[in-house]
Amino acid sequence: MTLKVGIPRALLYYYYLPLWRTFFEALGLEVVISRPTTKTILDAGLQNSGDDVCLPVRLAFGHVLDLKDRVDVLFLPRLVSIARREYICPKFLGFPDMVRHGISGLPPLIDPNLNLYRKDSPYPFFVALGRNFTSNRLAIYLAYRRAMHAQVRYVQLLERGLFPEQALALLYQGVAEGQESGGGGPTVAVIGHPYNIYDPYISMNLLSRLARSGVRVCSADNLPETLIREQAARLPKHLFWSLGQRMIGAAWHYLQSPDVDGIIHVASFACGPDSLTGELISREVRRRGKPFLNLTLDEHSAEAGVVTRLEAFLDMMERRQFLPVRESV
């Protein structure tokens, strides 16, 4: 009987998926992936969370309870640091300890260290994952292998500007999922965390939203790595969050294109990267002159008031393409 792994639909899914399905793939594991978000996995994840945590971790404790009953062990990496130098966030270093504290029944979490901050090579993360399911140190590393080729196959269907479900489609099923797009109409940059941005549930459809109205949308996710860095190197210090790097980085590539016509910087409740980097992007924005709507998420959004803000932003990017530009005053 094939072990079944369970990852949920949260956090780094839409980041690492390719690395993480393909290496268990590859060791002979059934993968199976929690759910798209709905209301009842936001509320039993906010039923079973602490009040004093982000809203996308307490969506992903939702989405760990969707896969309780249906795996037989919970894939949670503690991921510590992802690039040299740099940290993620705390809380989501402290994830697998909340997650084993807080639900009871679970079937065995996998939580191996990622911690690159002192290291380039993810090898020893997979060696010591691999380990939990197979002593031939020969189809770890085979394993590890494929899985890198898959990520860097994904990465660059996301560059190529495809966003993750349509990369994943692709990858895995061969299907080049039309992409909505806004044909000849206005660019927009939706700068926020892949987990935010790309949920639809919990983003209320904003990208569907933004297409459907003539929207051609860009995101953080479809430029090189390098290129991020570089911009967000421009910072007077060095910002050890990477997420947070990558979104400043992004917002100061579009902020600065002429194809781009405005900017949308969504951010999650109770997220204190995102308080500054949302405010180091808006005082940017401001500077710049370019449209711009930030976007806050937590769980009581209600879509009629993230309509009418976007209905709004769309009407000031229309003036602005069509109207002179006033005289400062």
The other form holds:
Amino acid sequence: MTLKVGIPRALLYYYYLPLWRTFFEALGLEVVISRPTTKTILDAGLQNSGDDVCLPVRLAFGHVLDLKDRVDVLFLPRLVSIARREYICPKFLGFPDMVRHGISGLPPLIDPNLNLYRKDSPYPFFVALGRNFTSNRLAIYLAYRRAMHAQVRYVQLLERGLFPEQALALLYQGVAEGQESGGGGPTVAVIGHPYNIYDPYISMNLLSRLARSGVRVCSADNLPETLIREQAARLPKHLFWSLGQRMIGAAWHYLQSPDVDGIIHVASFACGPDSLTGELISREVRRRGKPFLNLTLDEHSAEAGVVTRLEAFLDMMERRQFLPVRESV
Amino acid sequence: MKVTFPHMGHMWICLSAMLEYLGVEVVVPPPSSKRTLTLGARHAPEFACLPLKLNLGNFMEASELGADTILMAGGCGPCRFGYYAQVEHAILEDLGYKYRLVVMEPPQKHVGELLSKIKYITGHSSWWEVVRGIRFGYQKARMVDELERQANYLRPREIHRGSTDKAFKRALQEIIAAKHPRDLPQAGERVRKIMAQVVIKPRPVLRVGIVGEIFTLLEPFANYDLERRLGYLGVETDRSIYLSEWINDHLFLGLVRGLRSRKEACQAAPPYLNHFVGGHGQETVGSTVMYAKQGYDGVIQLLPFTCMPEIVAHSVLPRLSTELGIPTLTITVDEQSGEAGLVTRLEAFIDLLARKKGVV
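Instead of the form predicted on its own shown above, give the structure for the form predicted together with its partner chain, please.
Everything in the complex follows now, all chains and molecules, and the chain you saw is the first one.
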């Protein structure tokens, strides 16, 4: 019987699924992914986590609960650092412990530390991870190679303009269910953490809603890493959050790009890093004067409110096109 | 050049002692107040944590007194504090303040960067003088911490309510007044005499440990004078972090022996929190474990709203509290906090501890 490994559809799922999934499958394990977010999943997460915890982490609790009774082991890597001299967010560092002490009756957790703060290669992480399932070093090495290869392909697809769900569908089902749209419409950059903007339930279908309104949408993940880092290097001090780097680098790139007509910044309520990076972004936007919408999401967000604000934002962009900005009065 | 820095409890005593000893002109911001917070909260990002808002208010008020240079500490994450100075500076710049910003970053590549900043602030003092200045500031921090510890012991036991605080204020003035390292021994003598005048009687008291984020622990304005309030409720308190311990751990890298160190706290944190999470998250969990083992009656965790490391710590506290049998109370503060709500919760918590111990 093959061992079932559970991967929650939350947090950095949208960045790293091909990496984890390919690695486990190459080792002959069965990967079970939690179901797409629903109200039930979110509610379960809310009931089992503290009030002060941010929405993405509470949602991740819900996804862990969704997997709890369906898998043999749960894969919750402790993502300490995914790039040199950078962290993600304290909650990613503590997530396995928060889950372990917040939910009872869990299957065994596999939570090796991924820490690239002073290292470049994630290989030791995969060795530690693979050791849980096999003692065959060669098999681990080969699985690692395949996983890295899959990840590179995935990132290439994103950089070609696909969003994670389309890219994952292409990788695993061989089909691209496109939301290709926006012929002639304006282009909007959506800047936000992957677990907020790519989860259709949490973002209230933000991306497809925009696409249906004839807007061409792009996000930080459509940009190559080097470009993002080049932009973020303009900050007075190296930013020590990897996701913050992406947000700021992408926002600043899109601000300068003449093809992008507006920017939507999506943050979850009380998000720590976003409170500072969002501030830096909105200050820069004010200096340059591009249409900007700051959407804050939490478990109480109502669809009608979001839709109204989105419509107002799109109207504003439309008016801008018909009423060219008067250079001098 | 008129140097200012943000407030954090009594840190200003130690910092201005050091800077003034080195001949730097210092502008101490007015003590943090409602006005400071209002000013800061108006211009800071909504979800920034309370310390950032108060820092910003401090700088705005210090500018009214003529300060033109900000001295700040940096950091390398993942706690937001490491990026405070840059964001605060951007906000002040947009508001039209003309501040020079000097950030003491922990040296990542080479130590020269840090040394050149110290040189920039201290001007033509020799390195030997700089070392003596730092030592002077540190000695004052030790004295203030000792004084606070004493006050926390005396307050629940005093016969005349308020006598401890009166003596504390006078003693603090003695420490502030010492302008040279050679004045410190006499000042210490006078402090001892003043504190010895507080009349106490032995009575059963509750012992509560206070853990959490360093700024809210150290700044009485941010925590609504928690230690004093608890003292008046008949509780002897101990804090998991004192300024001198923090300086020893982070700036002297543990050079001074015999002080309590964060290492022990971090080692006590597993299995509840197995990894550092930035800020003082792991220390909070570890200190709670240690207080439980030392027989304390309860633990209070303090944090500013949206503080990430403390939220992680808070998530594992319920399990810890059940398994080790130590009651915990978490208090989150921000610009919306109200005093009455806090007092009610404190009284309820202390009643609960008193019943449990049978000292009603």
